[in-house]
Amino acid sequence: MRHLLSPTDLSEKEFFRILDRAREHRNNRALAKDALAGKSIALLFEKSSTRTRLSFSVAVTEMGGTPISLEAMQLQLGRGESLEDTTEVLARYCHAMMVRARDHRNLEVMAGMNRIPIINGLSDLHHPCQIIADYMTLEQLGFSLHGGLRIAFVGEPNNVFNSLAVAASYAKARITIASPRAYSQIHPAIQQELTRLKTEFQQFTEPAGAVRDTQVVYTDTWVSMGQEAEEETRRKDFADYCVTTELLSLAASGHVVLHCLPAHRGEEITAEVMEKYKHSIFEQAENRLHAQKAILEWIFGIL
């Protein structure tokens, strides 16, 4: 049985066959109608999901299975129900679940049972199919996967850039990131499969540091869901992590800039920035349902 909740339970060759399979998708999104027939995909919340939810919707429809979207709290699980039990229950019923979780033990107990297949939608640690998608439009916009790309993350060393980083020795890419020097601790899970990796990876305090002569500048918000407390605090503090046109500068020509969405203009990414680089941004948006439709195909062994 096969689960995906982080990058590295693919291995390299399978990477790279999920991001091929997912061009294929994008060229015809009627390419594996009956993939999914006669399979019901739940499709679990604990958090808000504007692209998670419809890629995984959409990807599962036009495959020819039937996605149950359910809300946590509207469950049993909101009242007490144990993980496990709710799992087993799950299981009985559908054919494979995404979780979109809070905490990614959840996901480790829910896979470890192995009673279903369990696609990480984002947790706490990972967004696996985040990147996915990521690493495809990369490709997709003409640069290399196979050495020589140069990646900075600009913000918090969140779930987002813990899965491009250990995606990054997939594609040989050297990784920096910088982050206001209260927020630079990475995971020390994360650390550690960096190191075992032999990820090429540098951090910085200070912008202008991490994005010189790279070719992919990275973003993401400043205030990630369940963080709303800290929302004043975190505002002053990521100030000057801003990609601006000025910061852009410094960058190799040629350039693109990332962001995983939602955006928040003025915040940490300029308007202007937002609009000049909208193409490669939605491109990424789009690609998420090319990706979650190999990503299905994968975990069914079909690929």
Ligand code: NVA
Second form
Amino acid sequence: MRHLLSPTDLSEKEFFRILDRAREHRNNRALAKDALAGKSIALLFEKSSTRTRLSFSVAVTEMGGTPISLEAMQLQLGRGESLEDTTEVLARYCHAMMVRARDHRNLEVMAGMNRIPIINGLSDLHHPCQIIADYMTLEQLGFSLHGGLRIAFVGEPNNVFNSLAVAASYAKARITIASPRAYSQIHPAIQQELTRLKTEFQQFTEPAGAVRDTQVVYTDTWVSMGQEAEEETRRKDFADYCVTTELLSLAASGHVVLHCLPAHRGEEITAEVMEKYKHSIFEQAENRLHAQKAILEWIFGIL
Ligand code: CP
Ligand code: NVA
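The form predicted in complex with the ligand is what I want next, because the block you gave corresponds to the form predicted alone; please supply it.
Whole complex next, starting from this chain.
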């Protein structure tokens, strides 16, 4: 049984197979219109979601399956039923589960039961479905994933950055990150992966250092879901970590800006930069749909 909790649950070959297949889905929305016939896919959310919810719902529907969107708080799970019992019951009704989890360890518990394929639709540690769409977008925009790609991330090293970084070795990319010193700790499990994968990786506290001469500048919110209590402090601490036109003047010519969305104009990105790079950013959002289809095919072993 397959699970996708982190990009490294895929081999490099599987990663590229998914990107290729996602491109085929992009070119033909009806490519696999019966692939999930008779299958029900649970989409369980412990946190809010627009893109992940919609792209999975539409992907499953277009593949002939039935998506079932579930809010954790509306299940008995929200009243204390165990995660294990919930997973066991869902495994008896559904054929796969996408889970947006507060705690990555919950995904490990669910996947460890091996009762139903588990797809990570974002946890505190990883966002594999997002970065598959991101690398797909970069390839579509003409960047090579076979050597020489330079990516800078401006913001906190959490879910989106972690997945982008561990997949960077597959995409033969060098990755840099700029974050305030107090937020610069890389999760030990990610550090271990970066070392194992021999990822070309460098950390900066100044955005300029990370962005200089890069082809891709990626940013994400200063206040991730679940960090709302720290909102005010984070706004102050990250004030110098906004992707501005001035900062981008240091990037390589022909660079693009990526953002997983939702965006906060005037915080991690200016309204001007959002407007100028809306093409790459909204392609990323669209590609979530095509990528989810390829991910679902992989999870069911039909890719
Ligand atoms: N990028 C992303 O995962 O968006 P949602 O939170 O809207 O799903
Ligand atoms: N880092 C953000 C990503 C949202 C898609 C969060 O966790 O809220």
